[in-house]
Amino acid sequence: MGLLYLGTPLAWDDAKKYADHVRTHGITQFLHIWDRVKDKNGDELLWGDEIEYMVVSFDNEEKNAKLSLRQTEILAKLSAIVNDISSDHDNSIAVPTFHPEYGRYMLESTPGSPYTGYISDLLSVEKNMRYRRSLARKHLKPNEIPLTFTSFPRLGAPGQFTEPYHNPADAVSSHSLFLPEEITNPHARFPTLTANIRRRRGSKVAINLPIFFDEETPKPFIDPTIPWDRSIYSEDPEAKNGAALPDHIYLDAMGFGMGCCCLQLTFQACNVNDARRLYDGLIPIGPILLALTAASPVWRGYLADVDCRWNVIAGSVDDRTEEERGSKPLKHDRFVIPKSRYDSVDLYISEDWMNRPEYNDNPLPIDEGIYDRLRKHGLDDLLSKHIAHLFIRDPLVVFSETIDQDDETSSDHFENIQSTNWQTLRFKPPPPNSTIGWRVEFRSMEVQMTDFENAAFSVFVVLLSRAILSFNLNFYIPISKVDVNMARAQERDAAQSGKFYFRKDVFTNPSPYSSGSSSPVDGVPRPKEKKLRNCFPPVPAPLNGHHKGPVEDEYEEMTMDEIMNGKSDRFPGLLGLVEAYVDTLDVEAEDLAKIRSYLNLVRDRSNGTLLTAATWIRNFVRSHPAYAKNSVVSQEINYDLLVAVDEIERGARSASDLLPKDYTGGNKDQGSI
């Protein structure tokens, strides 16, 4: 998460003095990168995943599952183990790496080196994920388990939810009523980020999730676990003064959001134009896969009437002032900003003819001075707006040692703002003095309980990304409708009961799937490819011109089943598109069967044959013998839930409503590299 300097972070009153300095030099750094690599072309497909774990400590006598706050110790041990394994192998073996995250109970893991476009790499993802989990598990305490679980159900609930226990009264950076200071990674960046968001905003963050009303849930629901009368910090009365809403679960700290775990994927594109095409193509996919991977229905010990983490994280880092939120007239601030800096994408950026101006229909505040500077430097309108929109934000953490940088060799000021715009997609320029190319990061998915599921969704997105570029697919809908989809995706049971706006006709060519990679030559089918391509010709405009009817006629509401599995001849569904792309590849029968097992999981989740993780968790809680039908997820229920999650991952417990019947757990397959 962001840049981890060893240095002295400035408190907000000092840091804000350097906001213009960071923005000005950040743009200078970007322009140096742009001048060097704007024409960079021919990069091969390199991609990778990031998986986050929460380390849970199980007290079997007290029947309590708690978050282990040993991140620093665990990471030091894993780093030494990884170094030992690396020294015992030649350079052809890339050992996975582990990294710190915001929560002191969290671990982030990545493959030791990027995957390539070879089918063998695609099929190694699950083994690599399993290996990472096994490696971490072997070097934890016997009662500690690394779980890929999106949100800890009793984070901030009464009682002990961390090991060891710490008192929320000591939350000096967040001033939270519920979370202790020690929940946060001790690196100076993280408590400073937490405190500076609160100070810049002028209050604590305030997140309110609707309570799930069960048979015995009080109406109205006024949360009895909120310490309404605490008087330690100046913000303590905020809950009583309206920040905590009736009938809602109130969360008041960055840790509730940035303490969540997720699954993210990053792709290197052939060139900057392909990166922009891919970025745009995946924007409408973000909400769909958020709904399909929904995995977080429990917050602060209560069942919520939502299934996803997204709005929690958006609220947890919402540093906008009252003026920027539109609650007060602009006087001291420059912009009214419609969204948190963690939210959905606001702008399509490709210059292809498919991207009609009407699609960018959201309000888009930009820094006009930065926009003009970029345009004068030769950048096009859309990319200039993209950067100028990101740079309406202030840098939240400024280190005194890095205020003055060499703008030709550093991108730290640029990344300071770029990396704290946490959106569903991130468009990533190459680092300076690096062989890395233009990249796109896909960020909306919730992490799943098993490595099989995480691999399945990773493989699906990789293949879909190739189909978008190979078949010149057009997924554009107005970006305001993507925002509607993001809201709908988080609703309870959205994958089965919800509807989403999606484009009706996704093909840009007269015949489906015709492109440079698959169309026949003189009636002879092209040979199948042994590797996922990364470089594609520009999207050709139709020979007879592009008919532009009303944008409203281009999309309609569809169910998840229709979006994924098809609705008409002109829309075969995302899975149909992926399968058509797989048909262009030269894949051995055994490998094809494995790919199809991943696609079948996605298919079964989308048509309701298998439950989403969120629905499975909700059902587990509501069917637990100790559940009082009052929305409360007790210590005992939480313990049994997380024990069950671990047993399912290991294959010691069947979950035929969540996973395929032939699922093989971690006990039998611990992965390999």
Given for the second form:
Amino acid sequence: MGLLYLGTPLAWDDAKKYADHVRTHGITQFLHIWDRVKDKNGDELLWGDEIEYMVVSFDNEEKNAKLSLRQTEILAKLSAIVNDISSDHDNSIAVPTFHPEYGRYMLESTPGSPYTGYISDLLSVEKNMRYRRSLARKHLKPNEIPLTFTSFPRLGAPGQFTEPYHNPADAVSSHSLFLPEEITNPHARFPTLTANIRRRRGSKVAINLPIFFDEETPKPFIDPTIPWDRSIYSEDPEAKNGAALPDHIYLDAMGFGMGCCCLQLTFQACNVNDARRLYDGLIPIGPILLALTAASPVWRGYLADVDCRWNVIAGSVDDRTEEERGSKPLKHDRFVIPKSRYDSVDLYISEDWMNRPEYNDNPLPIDEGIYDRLRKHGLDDLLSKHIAHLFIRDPLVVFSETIDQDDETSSDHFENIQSTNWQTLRFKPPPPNSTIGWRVEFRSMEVQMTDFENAAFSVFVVLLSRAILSFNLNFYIPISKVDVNMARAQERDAAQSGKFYFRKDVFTNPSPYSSGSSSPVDGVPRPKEKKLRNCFPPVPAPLNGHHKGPVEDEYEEMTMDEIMNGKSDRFPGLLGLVEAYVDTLDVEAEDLAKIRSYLNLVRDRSNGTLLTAATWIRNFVRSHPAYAKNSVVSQEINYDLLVAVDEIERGARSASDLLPKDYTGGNKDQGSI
Ligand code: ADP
Ligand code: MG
Ligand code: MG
Ligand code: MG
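Alternate state requested, the form predicted in complex with ligand ADP (shown: the form predicted alone):
What follows is the entire complex, opening with the chain shown before.
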């Protein structure tokens, strides 16, 4: 979440008058940044995670687990505590910080300062995450627990799912049939975003997740819990007029998506070209890690036939008009736009020779005026297209106090559009007036129930990012195939039963791949490195000239096990690549064991030894004595599930199908900074 301004947000009819103003000045602001930092070079690896929590309030008498809406109070308290801890320590200790998020029951935490490339930092990630969790936990009410759980199973279900109760009839921003106004962070930005998405779109958002048909689920499934005949808001009849599909779980508000929790990572690159290379390298990884971290099979009290949050969030902020969605001919709007502003990346942006034009095969509406302006300023085709594609969107929240800005020192208008394009990867230019470099954010992962898992996936991705850069790995496949993978990643049990398009030969040069202490290119031994490096020479030109066979021959469908653990000698699997990279590091035996324990978790999830969180949750529900085999996740099942999640996290309950046997829970290890 970007900075939160205090100010007067404009309703959509007023905000839209400033759309061109925001875009024009946003581009001016970007160009000032570009001129200042396009040649910035030599930045070290800095990286950090963002972890989101939902605060759950347990009523042990009624056996109900509800979302606690005390975000404002909790954040005020945590921020005072963080300040106290900081003043008790010398400056060398950076105390983690907590941030607001969309849901009024959510918290986000980040390390107090980014991690560096030192191995010791790699090993501090889990401790840091655990410290954050125990800090939050200690300062909540005794019956409140911060859970890292992707989607709250009974959000929007009948009965009481928030503490305190609020009636959905009061949902003046979303007009939802299911979620009260109070689900949303009260800061003006969030209700305004919610209302302006609805107003711009011309209807409520409409998400339909296929129901998981169990033995007793009625067929067809017509959801009896939808208030079909409510008539409070003008959009109320949408459900019965076709927005709510049979055999689906219907969701009608931003909160269903933006109220989910995820795990994100941001990496600083050496320079803009490396950032572009890393961005591209991680694009095909987005869906793979979405499937591996799948953690959200229950929605509005029902088991769904999907395991992930992604399409729910995409739909929950889909502000496109009917014309933009292509369901009416273009008359008032400028573009037909194939995707929501929350969706997968549409364009590879690296200028390396590896990036063949054929890979950018998605339709790409761009703002031609902005594209021309960027080109005239000297930017290359791909980066100009990237920005001109993001800038087809309107700004959704405009504050009357900040319409006029100093474009040399501010990036607010740029960030207004940039930070409301929520894609699997985000290419983050340096902010003005800072020493921060070019960064890439990896955004697809679902948050895991324990910090051991969250650290494991974070460590895996940071090591993979190094392998991509240091071995010049080539993961390119047509971006339309990455989108096919995104859809497949969300299907039930994708990590076990799905197949994904992946590149067969990931090495840039035909020389045999070698690992260990010798260079993969020339086989000459090189000293092991003590630190994760950030700056690498440009990708060498191909030894045999540009071999340009048909793109279709470069990739094939693979199982998750093959993608992660290897298929042939040209593809050792992502874990094989990471292991080879780890071999180039000078790591103490004990530290190596810890790193291996993280990689083992990722491996066990990819080969089926351990379940994904989604499968574990689904199994829990389906084997609960109160489960009527009809897809319904009742208040009682939800309560028992979330109690179990907390117990597992603390180590008070074992889950040997989900976690390694030697997992030590939060009770034993509260982390440190
Ligand atoms: P967002 O805009 O995605 O919400 P946040 O500020 O919440 O961003 O989180 C950004 C993450 O990036 C944090 O983990 C932070 O530690 C990390 N970070 C901060 N500075 C840098 C940097 N220069 N390079 C890379 N990561 C950084
Ligand atoms: Mg967040
Ligand atoms: Mg954040
Ligand atoms: Mg982020």
